[in-house]
Each structure stands twice: as structure tokens, then as C-alpha cells.
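Given next, in C-alpha cells, is a single chain: the form predicted on its own.
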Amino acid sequence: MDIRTALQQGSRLLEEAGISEPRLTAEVLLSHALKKDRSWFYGHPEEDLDGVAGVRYNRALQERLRGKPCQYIIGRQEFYGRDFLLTQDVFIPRPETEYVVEQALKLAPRPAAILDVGCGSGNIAVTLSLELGASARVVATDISYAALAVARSNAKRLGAQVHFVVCDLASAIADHSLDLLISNPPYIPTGEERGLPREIREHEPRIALFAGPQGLDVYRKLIDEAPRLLRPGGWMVFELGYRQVDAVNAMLDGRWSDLLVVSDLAGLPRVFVARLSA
């Protein structure tokens, strides 16, 4: 079988199974199987697909047909222009979370002490460390040892200076030690599990998805803890779940100012920013 035929057959299988973007998915999976860039296909459509690569490609197609996300099959995902390694121990970074990073980078003065709570693959913490450089001390926490192993490998591979701590949220972090508390917390209500796509429901870690009946449990804990953690004038920057901006805003008391809600390209509230009064 040549490359052109492999892509055609893979695309057809995926399309018949109702997989979105079947051609692109087939290209990504074949690229992974061949260990070559997708652009290589267009210059070598008649190249034979050797036995080992063919087996890898077929296995990857079968995994995708069973609902496993491409990112877990190929073991990586791009975030903020960098390639992050993944396993099924961590949530797949989404493009929308780049808005969270962008807002953190707009803070003035730039934060010198940063905590990323529930860091998963480390995409936020590693990105902030690399973008801010030596001027920032970045700490990242997660309750999962396996997730922190992935985050640590990404930091080492990308050359980021991040300190990793295994704990529940920010329980191991010292009082009044931070300029920025940042997080993409779990925010899906537990009652909405059945409505999620199979790729999310069956493959991504539950602890990174669900946060109580209304999806607000982790927001509430972080906002309660934030005055202990932040120095006066410090910031909170959180990713928002769908329809949760009013509920999160209602959790704040008079100690908070400079409130800001940033919407994504779809017009949905995506990032919540607040500052602890000096």
C-alpha cells in the first residue's frame, strides 16, 4: 500500500465512523506512524508504507475509532506554540486556555511569584516560566503524582524552571507568598457527564473535569484560599466554565478589585481576573 492509498482508506474509515475532520485525523495518525512531518506526504504519495509503519497506522486508526483522542494516541499537543507531551494521566490542553496565559502576561507589574494550581501537563506553568524568564519563580501543584511526572518531563524538555509540588490544590503553599494564583480548574457539573463527547467522558481524567453538582467546588476553594496565599495587590486569573461567570463573581467579597472578564473568539466568557486589594 502506498501513502496516497493509506490516507484515502484511513479517511474513509474515520468518516464512516462519524469522526470529525477525517482527512486531517488520518494525516496526523499516519505522520505519527511514519515519524515524518505531514508535509512529507505531498511529495511522496507513491511511497510504499512499510510493514512496521503500516501496523502502527492501523493500530492508531483502531484506537481513534474506539474514541481515544488523537492527542493521546500521538502523545502530544501544541500549546502557545510549543509541543507538550501527554499521557492519559493529564487533561488535553485546549487553545482556549491560551487566553488565560495571555491575561497573566498582561498584568502590570509582571508577577514575580506564580502558582499554577492543578497543573496537569504543565502547559500553563511551563509557558509562563518561558515567557517571563528568570524574573519569575513559578510553582505548579497537582494532586496526581502521574500528572506531575508528565509536567516535570515537559518542563525539562522545554527548558523551563518550574518547581513542582504534590498536594491538594494549594494546601502546601506558604502564606502571602504569591503575586499570581492561576488555574484552569475542573469546572464541569457532575450531572452533565452523560452529555459530554465520548472522547472526553471515557478518556480524560475525571479529576480534571468534574467539580461538584454545579461545577463550582474548586473555584470556591481557591477563592477562599486566595487571601491567605496572595500578597496585597496580588492577582487571581482563572479559566471560566460555560455560564459560570456570575456564580464565580458572587464568591468575591469587598477585598477584591480590578475585576475583569475576558471572552474568547466565540464570545463566551473565558477568563476571570481579580486583584486582592492592597
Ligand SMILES: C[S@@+](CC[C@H](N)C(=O)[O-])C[C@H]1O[C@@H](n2cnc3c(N)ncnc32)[C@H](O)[C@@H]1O
Contents of the next structure:
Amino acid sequence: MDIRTALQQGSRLLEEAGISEPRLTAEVLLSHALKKDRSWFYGHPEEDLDGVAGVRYNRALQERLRGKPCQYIIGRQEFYGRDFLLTQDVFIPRPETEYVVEQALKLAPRPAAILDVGCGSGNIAVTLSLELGASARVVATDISYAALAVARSNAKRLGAQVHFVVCDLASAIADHSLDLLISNPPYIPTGEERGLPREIREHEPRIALFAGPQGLDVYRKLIDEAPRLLRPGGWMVFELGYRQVDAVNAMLDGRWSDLLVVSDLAGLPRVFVARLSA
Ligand SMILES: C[S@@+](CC[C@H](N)C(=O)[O-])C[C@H]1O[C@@H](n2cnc3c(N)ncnc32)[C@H](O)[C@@H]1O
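Same protein, different condition: the form predicted on its own was shown, now please give the form predicted together with the ligand.
First the chain shown before, then all remaining chains and molecules of the complex.
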């Protein structure tokens, strides 16, 4: 079978199964199977899909048809212009989280001491470390050993200096003088599990998704702990879940000021910022 036919057939299969962006998905999976850029197809539509690549392509299509997200099949996701390797032990970095990084970059002093809680693939911590350069001291935690192994390997591959700690939230962090506490925590209410797309429900780690009946449990604990970790005048920067801005706001006591909520391109409140009073 040639490349053109393989793409047409793959794309049709995916479309019939109701998978979004079937053509693009077929191209991404074929590119993975062939270990070549998508642009290569256009110059070689009549090239034969040889045995090994053909088997890999078929297997990838079957996995996608069973609901596995493309990112887990190909084992990578781009974030803030860099390529992060993934396994199913980590949450897939989302483009919305780039708003959290943007905000942190605006607030971080130079040099900066930063803690990323629940680092997953390491996308936030590694990006901040690389964007801020050697003067930034970045520590990242996760409760999952397996996630931290992925984050560590991403930091090494991308040349970032991040210190990783496995612990519950920030429980093992003794630092009291952080400039920035940043987190994209689990924030989905447990009762919403059935309504999630199967790509998320059946494939992403549960520990990365759910945070109690209202999805607020982790925010509550982080906000309780933040004054112990931040220096006076230090910042807390969180990604917000759907319709959670008011509830998170209500968790703050009089020690917090300079509240800021940043919306994403869809107009949804996405980043929550507050400053510990000096
Ligand atoms: C929504 S994911 C975010 C991952 C990554 N920061 C990102 O933005 O893609 C939440 C992460 O928090 C971690 N996590 C959940 N509960 C935790 C806890 N109690 N302590 C530390 N990390 C936790 C999960 O393992 C997961 O990696």
C-alpha cells in the first residue's frame, strides 16, 4: 500500500468512528509510524509503506480507535514551543496551561525561587527554568513517582535545572522564602467523571484529574500551605477549573492582596493570581 492510500484509509476509519480531526490524526500517526515529518508525505505520496511501518501505523490506528489520545500513542506533546515526552503516568500538557506560565514569567523576579506543585510531565517547571535561565531556582513536586521519572527525563533532555521531590503537595518542602508558588492542580469534581470524554476518563491518571466533590480539595490545601512557603510579597499562581474562580477567591483570608484573574482565548477565567501581603 502506498502512503496516499494509507492516509486515505486511516482517515476514513477514524472519521467513521467519530474521532475528531481524522485526517490530521492519520497524518500524525503515520508520521510516528514512519519516523518522518508530516511534510515528507507530500513529496512521497507513492512511496510504499513497508512492513514494519505499516504494522506500527495499523497498531496506532487501532489504539486511537479504542480512545487512546494521540499524545500517548506517539509519546509526546509540544508545550511552550518545546517537545515533552509522555507516558500514561502523566497528564497531557494542555495549551491553556501556557497562560499560567506566561503569568508566572511576568511576576517572577530575577533571580527567582519557584515551586511547582503537581508537576506531571514537568512542563511548567522545565519551561520556567529554561525561560528564566540559570538564576532561577526551580523545585517541582509530585505525589507520583512514575510522573516524576518522566519529568526528570524531560528536564534532562531539554537541559533544565529543576530539583524534583516526591511528596504530598509541598509537605517535604522546608523553604519559607519562595517568590512564586505555581500549580496546575487536579480540579475536576469527582461527580463529573462520567461526563468526561473517554480519552480523559479512561486514559489520563486519576490522581491528575480529581479533587473531591467540588474539585476544590487541592486548592484548599495549597492555599492553607502557601503562607508557610512564600516570602512576604511572594505570589501564588494557579490554573483554574471551570466555574471555580469564586470558590477559590472565597478561600483567601486578609493576608492576600493583588488578586488577578486572567482569562484564556475562550474567555474563561483560567489563571488565578494572589500575593501574600508584605
Ligand atoms: C492536572 S495535573 C498537572 C500536571 C502538569 N503540571 C501540567 O500542567 O500538565 C496534576 C498533577 O498533580 C499531581 N498530584 C495530584 N495530587 C497530588 C498531591 N497530593 N501532591 C502532589 N502532586 C499531586 C498529579 O500526579 C499530576 O501530575
